[in-house]
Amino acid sequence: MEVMEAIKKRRSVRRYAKRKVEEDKLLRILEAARLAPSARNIQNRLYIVVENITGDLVEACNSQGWISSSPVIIAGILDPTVNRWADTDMAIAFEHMVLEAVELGLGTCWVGAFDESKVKSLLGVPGNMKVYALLTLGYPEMIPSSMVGKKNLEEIWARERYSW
């Protein structure tokens, strides 16, 4: 797949079906983090892989129902005294594991809508880490369609100066 065409199909998948990720994608989708660039290669960025979906999770997450469905979570993980650019890179690999999972025909869906502090006692995370986001996986069961409300390009961009 061309990486435009996986860009083109990526959707935030809210509905999984019942169905396991195989270990081989996952390892896959966590490669595809590992090998995302980070500020002067500091690689701040750690990963919680969740398979076991508890409600208190679900509730952690503002109660979240439909992240029940979805076979796993990816916690991503970072020291923030590091530097200050850890949740752009944080950012980065998280999108490396979105598009890596388009390739591989999973579904997936960022999740920035959760108690930090709950998440964090749940997975064991110490208090000095961050919980960047949680990224939830596996096959769609339900995929939308088309991408709406997308502005067009020439609504986006302007060539040496602001011109809007």
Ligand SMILES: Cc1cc2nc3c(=O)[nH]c(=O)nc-3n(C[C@H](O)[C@H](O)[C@H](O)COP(=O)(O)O)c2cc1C
Given for the second form:
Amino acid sequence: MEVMEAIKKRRSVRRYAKRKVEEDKLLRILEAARLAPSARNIQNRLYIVVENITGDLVEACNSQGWISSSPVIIAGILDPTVNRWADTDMAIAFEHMVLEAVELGLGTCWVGAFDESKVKSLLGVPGNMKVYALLTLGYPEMIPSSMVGKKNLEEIWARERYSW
Ligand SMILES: Cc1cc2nc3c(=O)[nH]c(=O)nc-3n(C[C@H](O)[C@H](O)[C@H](O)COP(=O)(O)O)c2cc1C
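Would you mind giving the form predicted together with the ligand, to go alongside the form predicted alone above?
Now the complete complex, all chains and molecules, led by this one.
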């Protein structure tokens, strides 16, 4: 699949089939994260793969009920004291995973609305580490047919100078 095709096919998926994600596909997704660029190549990024999605975890994600249909959640963990680009580096890795998931026929959705201290305690994450975000992953039960509204190209760029 061409990169642009994956970019255009991607949707935030919030309904998943009751189907396990195969280990080889999971490892390919983590490999896509591993290869992502990072400032000074520090790679301040750890991933916890959660397949036991408990009610407590859903509740910690601001009780977003749809999350319980997801067979896998990947939590991105970083050390916030290491460097100021850590969040950006993790975001890049997340999007590598998101696009690799499209290639593999899987769906994802970022989860940024969560109670960090609850998630930390449920996943055993030490207090000094940061839970950056979570990513649901699974076979889509329902893929939104059209992309949600995006700004027009001419609205978002200019040549040479700021012109908004
Ligand atoms: C940093 C970040 C955090 C997000 N957090 C949530 C979330 O907690 N719950 C949710 O349902 N969607 C979440 N989303 C998904 C966005 O709502 C979604 O990307 C946006 O509506 C555009 O839709 P699209 O991804 O289908 O293009 C998040 C996306 C990003 C990038």
